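The chain below stands alone and is given as structure tokens, in the form predicted on its own.
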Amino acid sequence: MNQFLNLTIYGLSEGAILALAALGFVLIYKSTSVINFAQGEFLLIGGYTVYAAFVVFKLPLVLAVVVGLVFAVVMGLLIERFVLRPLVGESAISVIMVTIGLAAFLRAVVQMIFGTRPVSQPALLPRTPVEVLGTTIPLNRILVIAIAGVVLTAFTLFFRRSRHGIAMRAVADDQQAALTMGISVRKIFAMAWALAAVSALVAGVLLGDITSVSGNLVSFGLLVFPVVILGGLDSVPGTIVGGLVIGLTAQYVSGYWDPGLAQIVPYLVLIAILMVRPYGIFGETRIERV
């Protein structure tokens, strides 16, 4: 029993840090049609911004967190202004050419400046053991899942009762007939690329906390996909099911039968889904007419 329920709690912050890097790759998706293949690399530029912030320039913790936000932001609208407007028209391939070249590209950035060791950085939660039924387990841990949980019911509440978040889900549901209703569509895709990069740089903060500020952040990152592909690529809800599914199967498969197994599974699970349910489970299934 302690051993499930820490495995549990593991498995829900690690799941609680994937949905949130999976919901920016669905903002994206949702808004523009584009599948970014560098949300792993934000995840890396997020944890090692925070970092350089914290560590390097000797910020108080909020004033470095803030700083990281607004480099997020600026880094997002950025991106869509100089490297994705452009491609407007183009074909799919191309900017998905042009997302694995951005993400190569960011990657390389992060190692000339910070190299390719993991950097020290002193732990930004608690990590004060706790007894939880009868187990202990480590704060951060805890406050992860909560503070996933805090963040993606904001970003629930902004697409539901904002007038921004509503003119985003006007955008992903239809774009012409958005356009019709006055709203900027530019502004929107400049808005879901900014958002996207904040929610990975929270899930990169969090992640380098609980684990190590270095590159493997980026693997982690890539684990967006089997979530995404498990929820739905256009679904927000299936971000966080997906997450949570993706997290606890890795660590129950990691903890009772095999942690190398646990490596490959989360992409077994995307084959599967892949095969009974192309559209995720929360997916919007597309019939095209011919």
Given for the second form:
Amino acid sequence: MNQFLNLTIYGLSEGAILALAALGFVLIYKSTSVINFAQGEFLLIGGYTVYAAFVVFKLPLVLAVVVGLVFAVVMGLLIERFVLRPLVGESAISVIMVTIGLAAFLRAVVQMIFGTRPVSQPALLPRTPVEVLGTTIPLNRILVIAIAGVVLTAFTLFFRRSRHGIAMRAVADDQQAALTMGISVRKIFAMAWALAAVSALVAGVLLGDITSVSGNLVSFGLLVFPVVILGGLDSVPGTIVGGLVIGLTAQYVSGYWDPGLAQIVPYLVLIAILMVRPYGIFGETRIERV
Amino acid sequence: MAAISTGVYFRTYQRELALRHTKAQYVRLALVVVAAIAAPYLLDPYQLSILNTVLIAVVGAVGLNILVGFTGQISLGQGGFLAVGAFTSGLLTMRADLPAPLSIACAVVVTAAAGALFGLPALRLKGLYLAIATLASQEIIVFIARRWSFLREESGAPLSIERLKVGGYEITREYFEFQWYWILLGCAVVAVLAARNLFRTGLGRSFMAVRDQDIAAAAIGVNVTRTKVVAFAVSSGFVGLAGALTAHYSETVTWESFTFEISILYLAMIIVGGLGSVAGAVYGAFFITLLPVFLNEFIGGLGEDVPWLVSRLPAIENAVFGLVIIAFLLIEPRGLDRIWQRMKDYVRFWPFRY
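In place of the form predicted on its own, the structure of the form predicted together with the partner chain is requested.
Whole complex next, starting from this chain.
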């Protein structure tokens, strides 16, 4: 029972981070229909910018996070403007490949600056063990769930209530109709990339704190794909459910069975889902016309 | 067939179907043949070993292009299929004592079957969902290759393969690269010719019809289901050949040579070379394989002045690799093949502009 609770909390914390990473991915896909293979690298860059600001330049933590946020927004905007915008209307394979090229480039830049070994960063969140229902769990795991929950709620509210959020949903739904209503599709595209980079930054920093700031942040980023397939490529609540399910499954499999197997279980789940529902569980079925 | 050159007209269908249309093409073909025959006598063993790697990449890239460039089915699972080919051939040679050529042939068939099996999701999935499904199959195949102890030596070391024997002849140590060159050249030429001719047949044309618009293809009587599965099988057959050749050439098989990065490398080859062009796949294989080699030489030459660069070499290689992909997609999405085409047009019409 204790182990079960332990695994559940660990799974939920990792699932919450996954949901954050996947949220950025879905944001981009939903409004610009670009599948972003560089999402894992966004996590990596987020983790390392905050590390650089906090540890290397010795800024206070709050300021370091602000620097990280600004950096993420600027990076998102630049990538959208100079890499993705020229490819609007190109075939799916071109768009996928350009993000793969981007991923290779961003990863290499981080590696060039910081090397390949994990860097040591003092704990951002307190790691004091706390007792929950008779089992001890480091406090940071619980805080991670809380922070990710707050950020995810904020994003959801942003989409439901704010003017910009509604504009983004309108663009995702029908670009031409949105244009006739006076929404600037360009601005929305730029905003989607900036917001995706921000949510990846939060995910990267949290993940770096509970594990370590290293190149492994990228491999975590690949898990975004099972999450979004589970949740549907275009559904925000779906990513939260998907993230939690994948996080929990991976933890249970590695705890009760085989840690190595846990790495591919998400993919097995993915294939099973695609066999039954080709558009994911929450995804919309598209009707295609010639 | 890719775009036909400007200013070349056909009066009969036979002429249009011909592999070569102009005198210049025959001249170039002759030059390529001469270069291919002269190469092993002019290059030293190190350069020849790079050329051999390129030739294996040519087979794999041509195979991948059949699927991605000609049929429009995105595949991120190339590494997995290479692994299937390599392990099948390796195991049949070492454990079942089959002669190497036979085991390579079996590897082609087995990989084609595996490709058709993993292609089944493609019947229902499209574009992005398909890309992710193939990514999953890649991860699963590599996981099996990594964890299944049958695929290793008993000591746990990677599976090693005896030196290639064809009939009574064995590859000798001192002429290793030289002899391999002829074998690999033969395989690459067969692969290129097979692919070129495939797209003159009805089957090849139906691949392209499915790529351009599968619903419309179905409406004019192309069996989309069959076409997709066959495309996966044919393409994987080529890839399996490339995998089996890698296994015998490097004389060892380990899962580490078939990771996701390899899948991306092959995709980069066909993007840089030109999607939907057999010649493009060949150019791309040369370009992407030679890129790190030249980069190494270049930075090694600068090395004395800037030691920082040398220590960061792997990272620089990756960064350049990423930039090359991005640059090609932004500047010339149809790749080297199109650039070559434009150069030829320019010469043919000089002094007029096209």
